[in-house]
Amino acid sequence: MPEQGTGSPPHRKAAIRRCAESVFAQKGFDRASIRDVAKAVEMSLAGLYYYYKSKEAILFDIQRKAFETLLDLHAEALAGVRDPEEKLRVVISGHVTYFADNLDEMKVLSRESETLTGEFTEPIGELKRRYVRLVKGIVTELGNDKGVRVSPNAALILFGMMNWMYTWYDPARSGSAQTIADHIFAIFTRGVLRQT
């Protein structure tokens, strides 16, 4: 994987990356420079490249760790899960409830997925392979328990369903991320088995 400085300490790697993700959620990953990053977590730029060497390497951070943390819950929510239909609603109510107790790194997720050139392209392509195998295989297994031909693009929709919330969704005004959840595993359920 990609070089991103040796020695230091995870702490202060996490606090620069969740700084970071705030910059690039208002700024945009494009328009915002590492000097944005480096004063909103109150470093010199020194200091910032002994963690980070380029912006790019923040932004492969941020998507690497928001992947290997969903696949991780995701593998212990779903241990000993034999029911697909279950095993659905755990999936969507554990990347809807991370989502939105993550905003800011969600949204830079979403808005700069194919933002990542040269080294650090493949590590994340195959995280988020990973990623969509695991749902296309609970959607698939779904769809077979119920004796119903789930199209192909069925997981990717699921995904636009869950991935664009960060558009709207207000915990004030909104309700729950679980009721989201809910409401996400209702529509695309229902939809998904009514398929001929």
Given for the second form:
Protein chains: 4
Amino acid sequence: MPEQGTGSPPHRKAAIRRCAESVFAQKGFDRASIRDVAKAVEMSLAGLYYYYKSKEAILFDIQRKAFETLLDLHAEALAGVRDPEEKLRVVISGHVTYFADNLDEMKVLSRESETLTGEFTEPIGELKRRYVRLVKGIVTELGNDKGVRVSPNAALILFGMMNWMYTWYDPARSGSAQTIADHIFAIFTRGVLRQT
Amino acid sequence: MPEQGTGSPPHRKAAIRRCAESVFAQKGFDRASIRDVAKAVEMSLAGLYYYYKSKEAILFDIQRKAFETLLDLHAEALAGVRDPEEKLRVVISGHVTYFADNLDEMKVLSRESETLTGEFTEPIGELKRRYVRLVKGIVTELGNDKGVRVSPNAALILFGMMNWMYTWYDPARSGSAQTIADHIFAIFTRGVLRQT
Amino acid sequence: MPEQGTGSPPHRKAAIRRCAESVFAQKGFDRASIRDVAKAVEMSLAGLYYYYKSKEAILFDIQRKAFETLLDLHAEALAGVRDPEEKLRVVISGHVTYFADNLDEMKVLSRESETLTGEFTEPIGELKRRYVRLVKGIVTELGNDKGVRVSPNAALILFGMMNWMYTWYDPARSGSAQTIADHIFAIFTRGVLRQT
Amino acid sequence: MPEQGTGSPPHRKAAIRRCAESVFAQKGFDRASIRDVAKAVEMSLAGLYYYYKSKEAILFDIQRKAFETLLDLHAEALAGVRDPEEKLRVVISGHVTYFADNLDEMKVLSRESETLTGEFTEPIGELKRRYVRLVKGIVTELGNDKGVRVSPNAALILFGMMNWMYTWYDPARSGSAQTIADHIFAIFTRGVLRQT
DNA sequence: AATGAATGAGTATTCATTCAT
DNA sequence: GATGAATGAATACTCATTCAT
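I've shown you the form predicted alone. Could you give me the structure of the form predicted together with the DNA?
Zooming out: every chain and molecule, the one shown earlier first.
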């Protein structure tokens, strides 16, 4: 899946990141070699190192970009939304459709969530915590709104419903991402909010 | 995490498997070297190969044993149970508590679900399909019982709630496994069965 | 036997080949390790793999180059020769003196004639068949010229006389290669052509 | 090619030797593992070491037995023979037919002629020298008889004709061993003895 | 901005051999 | 006589990375 481009500098790094997403998604970060990535980008091995200082730096960039995009996307979609239920719908919908539209990113994000080490751990950890805090906050708010005390595990269980998709989601057979998002939203809200 | 034991032959293979679970859980299958496993078992590198013909064969054994144990465990727990709702409760409870009691196995099973290749792929694939079929069957049965048409994605979403646990479950902080199982059961049944 | 040279890229692969000839000749292909070759070339282990994709690929290259050189050498030497007896003299002489001048190649070619596997087998097999065909053709032609029916084994026996040299030929003690070539030519022609 | 036997001790060692001949002939001494031999004998790996102290010891035994058998065989066949020409015929015939009847031994003897090391080198070297001396002696005697000065290389060239057979002899296609022996005898005697 | 060439450290695996039983 | 279990040393090969150009 080599990337064509104008060749202008700023695009090359993104091209590498996109190719690497695909390669890491297919083989897994550890099994994929930097040579595989170079082949996919149609660039020399050494050439990659002009743009990224290490293999892990590429993974870092993939994860950072994914989290930042998701956070931006939610920030925009949530602007002006007041109703906590609506907020949750918006966030689930954004998460699920983004994942469905960016399958490789989704795989890499979900599967390699504990792969980064050293200097790379913390910045991604921070993004991840911000992301979880956002969702947990909405869930709590929604509980308060409905007069239900919600377990701190609830949001994590919700993430499970969404993130596990990387193991089974198939655009050709699983239905539309929006349908799945609605489904997950329905299960979660009914399940968490209604008392038996 | 060396294994203590009588050293009698039949135990050695199981000891290797258990140590490997721990090593693979901590470092990931690909990053873990066979040397790491050997060190954990306190056995020589070559000694391992007397029991397992390859690194992948160990992973295979871990996965096979885990699926077989889960299937056996469910078969036993389901014996005599007629009510579909009760069946689901039993299965979720079995799955979640088994995972919580066997954190390493859970991690390896969830994280390395697509790692096996070649001759090892199919037997595990077959076990996995049997397992999914079991849960899907119960979910469908439950839907019929309640007069609700359940999406084929529902069971996969349920697996997400349970399997994603490997990323967040901490025995010291997440509450008892049984509580989590009840929680997931509640979310799922209420969410899936109640019409809005 | 490290290679001296300008170090310019095109020479490196040939340098590796020559060192490997020497190493394989001394220890035998199987007993020689790629480390031995690397040491002989004064290059790192991994460096070799930049030029050759496997140990067998080096052996392949040695054998290919030897057969191609011999075939070229014969083609040139036979140009313009009509007399079958003269042709045979030329070929025997070329084969024996080439072997004597390239003792390592000779050893590797004779000793490792059945060592190559997989993708490497066929191309060398083809060269070998061409070579045998050339000699068999000349022997048959010579027989026809003298009105003698020559057994198909004759050429193989001739190859035996020449190729077995690798077990006994010692430049310091066996006499000149040309003398040996004359000797073999004499034995073969007299022996095969004269009726008792 | 497992060996059946009465199980009585003296036979086991011979059985191992025969199986090893077959294994070494097929894969070459270096590529064949002691495990391959054990499998062929249908004996445990460790069991072999009761009979042979090392892999090389088996090769040694194969070579020793082959040379001793050949020497015995020649001694018997030469008893009472006076005519040098007849002596040579007898020796060539014995060598070639023995090789044809014991293809595996022939391969191992010819191919692994320089494989033995250490304590094993000398005893086999001594047998080899005795064998070469025998043939060289007959050739010289024959030359004297016919009034021809024979080069010391002649016998080595003769060995080449015979020993190279291991690369081409096929019982199904190469004709009878006796015919080949006659052929080699004819080529050698005519070629070496007749003056042009 | 990009690359050919090179390498040190590491990988899974195999091997001949041993030894307690 | 024979074996199951075990091991130290080696093997071919791969990898992320660097550097002179």
